[in-house]
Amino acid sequence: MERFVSTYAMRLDSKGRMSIPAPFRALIARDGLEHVYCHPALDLPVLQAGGARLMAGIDSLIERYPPYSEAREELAAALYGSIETLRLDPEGRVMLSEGLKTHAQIRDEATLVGVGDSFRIWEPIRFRAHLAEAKAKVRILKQQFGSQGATRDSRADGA
């Protein structure tokens, strides 16, 4: 199964349109779609976008809660209610609404980042800061896993 991968710097044109990278469009097209689903992330100033796998992930998340439960209703309203369907024009561009741009603080440039089953649309400076923070956390995790592996190895050696 193909994934949304890589990072692309994009500019919004004078009409507010932004190109979706060809590899991302190819994955959307495989879903039989001529549009991109897009919603404001619940926990970050970024947009979450994608095709059928994005929607399947949202469906799966919501279905974890009992039907008619308050949590399920709130999550469904927050996610389904905020999804916008962005039509791809013949050149592979979409128009971000003012609400989406405001949430992500996007003006005339955006960074599109593949995250597996979907992609994120960031304001470039915010993405660079987020990426630096994420890399720092990964380095800490790597050190923790490395020390756990060393402890496990020493136990296996009888130490």
Contents of the next structure:
Number of protein chains: 2
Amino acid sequence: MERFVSTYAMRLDSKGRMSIPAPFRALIARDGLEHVYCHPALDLPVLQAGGARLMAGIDSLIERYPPYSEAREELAAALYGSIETLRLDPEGRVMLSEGLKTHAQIRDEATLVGVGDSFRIWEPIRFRAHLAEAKAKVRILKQQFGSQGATRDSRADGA
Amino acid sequence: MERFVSTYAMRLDSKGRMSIPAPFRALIARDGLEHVYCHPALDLPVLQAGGARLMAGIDSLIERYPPYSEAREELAAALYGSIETLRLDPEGRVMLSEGLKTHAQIRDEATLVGVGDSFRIWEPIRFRAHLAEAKAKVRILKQQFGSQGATRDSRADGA
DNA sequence: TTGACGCCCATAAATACCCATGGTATCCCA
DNA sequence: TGGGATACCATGGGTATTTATGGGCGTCAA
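Given the form predicted on its own above, I would also like to look at the protein as it appears in the form predicted together with another copy of the chain.
Whole complex next, starting from this chain.
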């Protein structure tokens, strides 16, 4: 397995720990990491997490700008500054900081959703709402494009 | 861990000492250093600090200019001349000089922000304002990239 | 002597590690 | 093919260690 896929419902225990699903852990371990990178999404109440690929994506975004340029400095502050490294304990759990939990409105449950190079951490109810919205948008697109989208996408959106 | 990432809120005690967060200390120690390099930013009320990579970055910045050129001399004076080496005490704390504190308007609280090869030291309120600006710009950048096509980059930069 | 600075120790809170448990899926063998 | 044993996993909690912070004391220099 080389991509983060599937959705998992996880719980946070009384200490605030949350297990990372074993398949996700396997990908992290393949990067030689003992921690998960995690940062709040810019515009949505969700966290983005992952391993080396997530970090590489952020690096490449920053490296589009000349060293010491103002844009680069600000991007670095906004992106690197918001990243937290969540150490995996021997059982494969992490602790979400208060800041991260607040951003995603997470209390004691979380939905982890694989999105390829990384995975997202949602508060379960918000995830359901977001998913419903996303499905609705896909439906509209399908209507607009008609026959074009009527094959694979109809399976992807679970209709 | 190989980069300065994340944001930490630290306090200065009555003696003016400030703890360097353990993850930052680990990076400094990896350079074999027992001190932190620190200098005022040229254009913002913030301090830039770090280890060997910070110094290397400053070197390369200066080396962009022709040897013995006036610009180079001035830059070298402005950068090298303003660098202070802040010794780490046995508990991992440093003392900010009056000059550094004045430049960043720091009194008894500071926000330390990882920006990859180095970290920044902000007065907390000023940091919040700066971050809000930076985020706004990142949003704009994201829109620009987003409109180019929804491929890999739209995942890399985090929803 | 006085103040600035470095070292030492103290402490509370946060964190990391250890072991335990119950459930589930898988495997193996009759 | 069925059923028991097994391995893995998510979760729970106790305990040791680390961390950030505070304060005391000695030393060195002005």
